[in-house]
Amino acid sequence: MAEIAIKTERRTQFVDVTARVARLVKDAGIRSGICHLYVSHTTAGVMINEHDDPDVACDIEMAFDRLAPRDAGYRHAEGNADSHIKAALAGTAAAIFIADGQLDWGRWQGIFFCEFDGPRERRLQVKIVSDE
């Protein structure tokens, strides 16, 4: 298993980690398998979506803010209930098939680490499993 260290700079921030994950897959040297991604934080997530146009990530961030506004009278005492809700919506895990030694996905897809309670130092766990 490998980890990618991520330092976020804003409370809500989508960090494109596509190239870092692709490098781990290449370095693993397997031709066929699966790449598992996992976030072990309750106020962060991982998402696969379009990464060619950065406006898409901005639009998704804004949509999350509309779905779970920061100040909505939540009962959670720490003041970050919206962050927990957003992480639940994004999800904490993703999986991508590996074919011919690389991530096998759509042309525009990329991987985002989703920060909802930053700025913080975080980690994304990556497990690459061969099926050969």
Given for the second form:
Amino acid sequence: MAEIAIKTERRTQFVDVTARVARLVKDAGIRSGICHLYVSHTTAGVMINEHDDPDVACDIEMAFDRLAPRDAGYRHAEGNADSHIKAALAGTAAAIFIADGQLDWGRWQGIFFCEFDGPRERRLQVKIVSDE
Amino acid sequence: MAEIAIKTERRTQFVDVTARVARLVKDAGIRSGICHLYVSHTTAGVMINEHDDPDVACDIEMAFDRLAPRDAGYRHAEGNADSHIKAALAGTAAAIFIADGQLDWGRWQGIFFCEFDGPRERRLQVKIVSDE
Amino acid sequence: MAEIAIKTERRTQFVDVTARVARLVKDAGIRSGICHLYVSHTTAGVMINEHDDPDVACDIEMAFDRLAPRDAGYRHAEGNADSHIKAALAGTAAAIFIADGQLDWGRWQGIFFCEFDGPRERRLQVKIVSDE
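What does the same protein look like in the form predicted together with a further copy of the same chain, given that the last one was the form predicted on its own?
Everything in the complex follows now, all chains and molecules, and the chain you saw is the first one.
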């Protein structure tokens, strides 16, 4: 199990961690298996989506902010109920297949750590499981 | 593979099953691995989020009810199309890492069975896979 | 690792691939394990939900189209920002338990490939991992 440390700078911010996860997979030296990702925070998530055009992540950030408005008569007193809702929609885990020692996915796909209550210091857990 | 039986009492209700899953992980007696959760219903889901303040789950319940209104000109004739939509947004599966014989996650995180068409008798499937 | 080829015909279309995945699981000849599904596209996803009444999938298609409207002042210049948002909400992966050589899930559950930017030629990756 490895961890990637992330420093976010905005309240809602999708951070591209593709290169860092790909490096961990390469260093693991396994032939085939699954790369499991887990976010141990309750106001953040993880997402696989296009990372070629950074505008896509911006559009999805805005979409999440629209789906869960910051103020909507929430009960939770800490002022970040919307962040918890966005984390519920994004999800805390992802899994990508590994083949030939690399992530076996789409050429446009990237991994984003989804900050919904930044800025903060965060971490993404990575667990690489070999088929053999 | 183990199963957790759940009796829900409201139409939309997030039931905290953290202690029951944590007990299954402890009883499994494995050192490291992954705890996989699966919901075998089509109008329910599973979510990892804060369980320290129960208001958070209430706010997320309300958010899901807003995102998929009960009546919106649906085709499905059983009157629970919104429940299926909420299940699609929540997802039917979750996975949490295990280290040192325990769930290796955030201190505020909990596991919620997400009822979207209660009250009903439900079940959550739990499969604990060891790394060794 | 196997792949299922899918030809979609509408912009937003949930394609029922249950029988094809079930066949792969049966052919794998394993007793118990996990069937992992992965979508290697950035404008598509995968979902487990009711497939007995096809109206349910239609209702969920419409709900996703409402949650992410086609035009909403997006930055991404390709005209399919909404497709990326829907893929983020649906998710790119799913996992179902296998027991007694078959998918061990609910009797009403089915697997849908979720097209959000069709019509296109797509593929769904399937990886079957045995417990033994």
